[in-house]
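One chain comes next, on its own, written out as C-alpha cells in the form predicted alone.
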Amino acid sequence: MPSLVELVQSLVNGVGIGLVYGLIAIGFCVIYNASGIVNFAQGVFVMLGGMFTHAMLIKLGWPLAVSALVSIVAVAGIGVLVQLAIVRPMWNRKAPLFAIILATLAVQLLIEQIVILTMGDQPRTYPDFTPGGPLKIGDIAISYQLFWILGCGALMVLLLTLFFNRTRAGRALRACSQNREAAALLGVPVDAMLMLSFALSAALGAAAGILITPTQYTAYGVGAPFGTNGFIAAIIGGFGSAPAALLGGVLLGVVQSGAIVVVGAGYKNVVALTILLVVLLFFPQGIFGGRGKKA
C-alpha cells in the first residue's frame, strides 16, 4: 500500500504530464470545432516541438527563448503544409471525415519516418527551463519545470479563450465551428479558417513538447502516446471548450500518476481506456465541456 507522501508525490506529478495532455487536447478541439476533423497527427508536433528545441539550444547553442520561439513558428508552418497538402485537396474533393482521419494518421508516421533518417533515433532532453530545484515541501518535491508547464498552460487557454472571443479571426473560427456552409455564405473564408486551425494546433502541440521534454525525453517515437492521451483528454473533458480540455488533461494526468503508484506502471493505460469507455458510455459529451459551447 502507498504512503501518503507517496500518492501526493504522484498526484503532483501528474498535474504536470496532465497540463500537458490538456495543451494537446486543446488542439485536437481547435481543428475538431473548425472542421469536424480528428487530427492523428497531432502527437507528432509534441515530438517536433522537442526536437526542433533541442537541435536549437544544444547543437547550435541558440538561447532557449529563441529556440522555442522559432520552433514554434516552425511547427506551425508544418501544421499549415499538412493543411494545404493533405487535408485542403481531400476536402475540396468532398472526400469523407474517415478518409481525411486515416490521411493524418499516415502524416504521422511519415513524419516519423523522416524523424529517423534525418535526426536519428536516440532520446533526447534538455536542462529545466529553471536551475535548480526541486522546491522540497516537507517530503514533496516539486520540479521547476512544473511551474513553467501551470503558467504556460494558464497563459495558453487565457490567449485562446480572449483570441476567440475577442478578435475577428477568432469569431470567424467558431462561426466556422458552428455551421460552415452558413458561414461560407456570410463571408467567412473557410479555407482559411481551417489553416489557422492547423497552424493554432500544431503551435500548441510544439509547446507542449517544448514544456514536457525537460522533465522526460523526446524521440521519433513519443507522438503517438502523447497524442492518444490528448485524444482522451479531450473526449474526458469534451471537444466543444478549451478549459474543458484542459481539465480533462490533469484529471486524466493525476489518473494515470495514481494508477502506477497504487496498481503499477502497467496498468496506467488500462486505467486510462477504462476511464475512456466510462466516459463515453455515461457522459458522451465530456465530464466539463460538451459540444455545445466552443472554444
Contents of the next structure:
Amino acid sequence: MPSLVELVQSLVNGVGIGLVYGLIAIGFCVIYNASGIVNFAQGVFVMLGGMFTHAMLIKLGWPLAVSALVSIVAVAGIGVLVQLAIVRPMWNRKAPLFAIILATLAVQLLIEQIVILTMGDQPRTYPDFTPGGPLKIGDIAISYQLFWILGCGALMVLLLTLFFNRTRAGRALRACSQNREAAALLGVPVDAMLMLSFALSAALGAAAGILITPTQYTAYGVGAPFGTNGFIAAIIGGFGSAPAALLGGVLLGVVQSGAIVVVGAGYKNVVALTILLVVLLFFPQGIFGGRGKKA
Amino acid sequence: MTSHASTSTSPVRRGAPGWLGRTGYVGLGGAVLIALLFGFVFVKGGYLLTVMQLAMIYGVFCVGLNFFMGYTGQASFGQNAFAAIGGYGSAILCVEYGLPPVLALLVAMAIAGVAAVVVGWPTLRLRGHYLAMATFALGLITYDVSVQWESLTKGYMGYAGIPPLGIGPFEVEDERAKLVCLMVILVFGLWVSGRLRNSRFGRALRAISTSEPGAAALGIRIPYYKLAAFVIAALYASVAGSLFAHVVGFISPEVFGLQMVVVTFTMLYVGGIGTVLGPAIGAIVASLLPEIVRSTGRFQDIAYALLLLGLLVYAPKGLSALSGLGRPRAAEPKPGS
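Please give the other form, namely the form predicted together with its partner chain, since only the form predicted alone has been shown so far.
Okay, now the whole complex, with that chain kicking things off.
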C-alpha cells in the first residue's frame, strides 16, 4: 500500500500534467464547437510547440519568452495551414465525418514524419523556466515549473473567457457553435471563424507543449498520447466551457497519477480510457454538466 | 420472417450501388488487372507473395469492417481489439493447449463474438464522434492489456511458433498454397457480404445508415441491427487476426495496434466504403502502394500520408467510384431510397 506522502506527491504531479491535458482539451473544444470536427491531430501541435521552442532556445540561443512566442505563432500558422489545405476542401465537399477524422490522423502521421526528417528522432528537453527548486513542503516536492503551468493555465483560461464573452470575434465564434447557418445569415464569416478556431486551438496546444516539456521531454511521438488524453479530458469536461475542460483535465491527470501509484505505470492508460468509457456511457454531457452538443 | 427468400431475389436496380459501385467496363478492367496481378505474383513468388498474403488478411478484416462502417454507416476505430482476440486466441489455444488450428480459429471467433456483444451493447448507444472515441478507447485498452498482461500474451516479446493452418495431418506450409487458401477465405467472406448486403438484413442496415428515424419508422429495431453489424465485423476481424497468427507464425501487440486502424481505414476509403468488392480492392491496392513508394526510402511514410490525404480530399468515394465517372451526375444513387 502506498504511503500518504506518495499519494499526495502523485496528486501534485497529477495536477501539473492534468492542467496541460486541460489546455489541450480546450483546443479540442474550440474546434469542435466551431465546426463539429474533432481534430485528432491536436497532439501534434503540442509536440511542435515543444520542438520549436527547443530549437530556438537551445540551438539558436534565443531568450525563452521570444522562443515561446515565436513557436506559438508558428504552430498557429500550421494549424491554419491544416485547415486551409485539408479540412476546408473536405468540409466543402461534405465529406463524411469519419473521412475527416481519418484525414486528421493522416496529418498527424505526416507531420511526425516531417519532424523526424528535419529535426531527428532524439528526445530532447530544456530546463525549467525558473532555475532552482523544487519547493519542499514537508516531504512533498513541488517543482517551480508547476507554478508556471498553474499561472499560465489560469491566465489563458481567463483570456479565453474574456475573448469569448467580450470580443466581437469571440462572440462570432460562439454564434457559429450554436448555429452555423443562422450565424452566416447574420453576416458572420463562418469560413474565417473556422480558420480562427484552428489557429486558436493550435496556439493553445503549442502553449501546453512549451509548458510541459521541461518536466519531461519532447520527441516526434509525444503528440498521440497528449492528444488522446486531451480528448478524454474534453469528454469528461463536456465540450462546454474552457473552465470545465480544464477541470476535466485536472481530474484525469490526478486519477492517472494515482493509478500509477496504485496499479503501476503500465496500466495508467487503461485506467484513463476506462474512465472515458464510463463517462461516455453514463454522463454523455460530461461530468461538469457542460453544454455538450448532441453527437 | 418467411418473406426472406422472396424479398432478397428482387433484381438490383440499375444505378443502385451493386457489386462494384456500378458494374461496367471499369469494373471488368479492374478484374482483369487483378487477375494479371495474381498471375504475376504467383510466377514471381518471393516477397510479393507475403505482401499479397497480408493484403488478403487485411481484406477479410475490411470486408467485416465494411458491414459496420459501410452498410450501417457507423464508426468503429476499435475493431483491431477483436483482431487481437482472434490472433492471441489462436496463438494461445494452439501453442499452450495443442488445439488444431481450425478449431482454435473457431473458438477464438466465438470469444470475439461474445466480447463484441458484451462491449457493443452499451457502447452502440453512442453516436458520431462519441461512438468513434469509445471504440477508439476499446482498441487502445486492448493494446495496452496485450502489452501488460505478460503471463498471457508475453508482452512486447510477442508469441512465436504458431503452427500453420491445416486440417488433420494436412498443413498449408507452401507460400503459394497459403495465398490460395487465403484467397478462398476472402472470396467466401465477400460472397457472404454480398449475399447479406442485398438481403432483408442488409437493406435494414443501409436504411439505418441513411436515416435512423426513417428506419425506425419502418419498424427496424435499430439497436439490434447495429449490434448485429458490429458483431459480424468483430467475427471477420477475429478471423483476420487468427489468419495472421497462422500465416506469419508470430504475433505481437504492435500487429494489432493503432497502425492497423489507420491502415484498414485507408483500405476501406481507397476501395470505396459501402460497396461489396471495395474493401478487398482497397486492401490489395493499399498493400501494394507502400511497395511502390518504397523506392523513395525515408520519404515512404510521407508519401503514404500524402497519397491518403489526396485520396480523402479529392476522391472520397474511393476507386470503386471510378466506374461511375462516365455517367451523368443525376444518376447518383440514393442509398436506401
